[in-house]
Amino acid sequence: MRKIIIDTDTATDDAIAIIMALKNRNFDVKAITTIAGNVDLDLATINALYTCELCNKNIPVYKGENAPLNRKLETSKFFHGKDGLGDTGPYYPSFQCKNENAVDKIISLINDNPDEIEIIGIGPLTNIAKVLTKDPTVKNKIKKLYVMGGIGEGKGNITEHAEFNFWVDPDAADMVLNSGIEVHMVAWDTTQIYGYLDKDNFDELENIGTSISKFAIDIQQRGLEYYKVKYKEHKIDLADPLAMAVMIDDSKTEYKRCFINVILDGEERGKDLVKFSKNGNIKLASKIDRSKFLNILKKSLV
């Protein structure tokens, strides 16, 4: 089985991505580490614990950093709701998080399992940046690193120039992407093409008829209303579940190799500057199998 760490700022799409991982028979999720981003750290942790409980999986959850490296936290509760789960809560999970800090736990898991741990970062990359700072040797022991972040070759979702995760902590994103680690990156541009759900997709999810599928639908309703008002569409983009689907099976994913630097300040803060090169350490997803994404998602909600 593949040994996995999920690093998350657990809100609506993160929760679905976590469900996809926990329901995958080939994944041994060693830890879920939480980070401030979509919501504050405590809420991200509560939501991760509740999602595990919903899946009947007592996965160890560890709290990480409560703010970006060099700036004040700015959340996206305006989109994900005050509880981070579309205002369907509040939730009071019976599971408790572990006492050990997430950064220390990631380091120990990697050192105890060299070349075996795969990490997926579906929030700001603050925890992972801290890991690389605290123990630089671990970068040579990570089997694979998947990242949901950046705009790729498109436009942003929090500003015209930036995707939310990189915008929240551009310093961390720049550090991780320039660490020399090979990164499999799923950006916002591919999400809009391959990772959306429309009305027909929601009807299919509703027909599944399980408690998990109902949860997945309910937590997206606030986001759906936001899209209807702003874009006049019955649609929502699920970036984190798309990234998780790529991690689960990227056999039909096409990548472009590149180097990436992230703008740290000013109007274009968080923008990823992509320089394509066959020698690049970043594998930027350019084409993702939409049918595979939808099939993995639906299978996880049964």
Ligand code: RIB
The other form holds:
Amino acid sequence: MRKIIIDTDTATDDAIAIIMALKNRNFDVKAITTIAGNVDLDLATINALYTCELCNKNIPVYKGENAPLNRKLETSKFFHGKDGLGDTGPYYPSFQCKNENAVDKIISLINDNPDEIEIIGIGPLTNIAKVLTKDPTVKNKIKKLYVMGGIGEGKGNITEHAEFNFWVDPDAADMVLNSGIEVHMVAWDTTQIYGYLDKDNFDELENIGTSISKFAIDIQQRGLEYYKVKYKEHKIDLADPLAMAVMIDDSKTEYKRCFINVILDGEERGKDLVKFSKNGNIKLASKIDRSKFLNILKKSLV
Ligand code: RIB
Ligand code: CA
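Having displayed the form predicted alone, please output the structure of the form predicted together with this ligand.
Shown next: the complete complex, the earlier chain at its head.
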């Protein structure tokens, strides 16, 4: 079994990524750690707890940082809704989060399971940056680190220059990407090519007909409306589920090695500057098998 930590700002796409992990027989999800991003920390935590309850998996959930390292929190409620789940709530999960802080829990899990813990960061990287600052030794004990973030070789989504997770906390992103850890990174560019759902894909999800598939569809409706108005398209890009699918099985994923620095301020705040090099510590996903992603997604919603 793979020992997994999911670090998430739980909103409409994170929730599906969490479901994919909880439904994966090879995953032993040791902890879900929450971070402020799409919504504030309390809502991200409630959404993570509710998602676990929906899957009937009482995974330990730990609260992390309630703001970026060096700036105020700016959420994406304009897209994910006030509750972060497409305004389909409010949700009152019976599951409770743990008292221990997420940063401390991540550190202890890594130290207690050297070279076994795989982490996926699907929100701003504030918690992970704090982990590396508080105990620098853990960077040599993490088995794998996957990150959803950055624009890669494409354009931004929160601004034309930057992707949301890196824009919210560019300091944390720059710190993690330059910590020396090898990072498997799924950026917004590949999300738009391989990670979207269109009307036909939603029709297939409708046919699954379970409470989990209905939840997954319902929480996307607000985002679909946003895409229809802004882009005149019936589609939505699911960044975190694509990153989770890569974590689950990247046998057909192609990567390009690179170094990445993140612009911290100004008009290009959060922009990842990619410098391709065979010595790079970042493995930037450049090709992802879309049919594999869709199959993993559909199997997870049964
Ligand atoms: O830019 C996409 C990322 O920002 C995803 O993680 C989504 O959940 C939002 O956090
Ligand atoms: Ca997210």
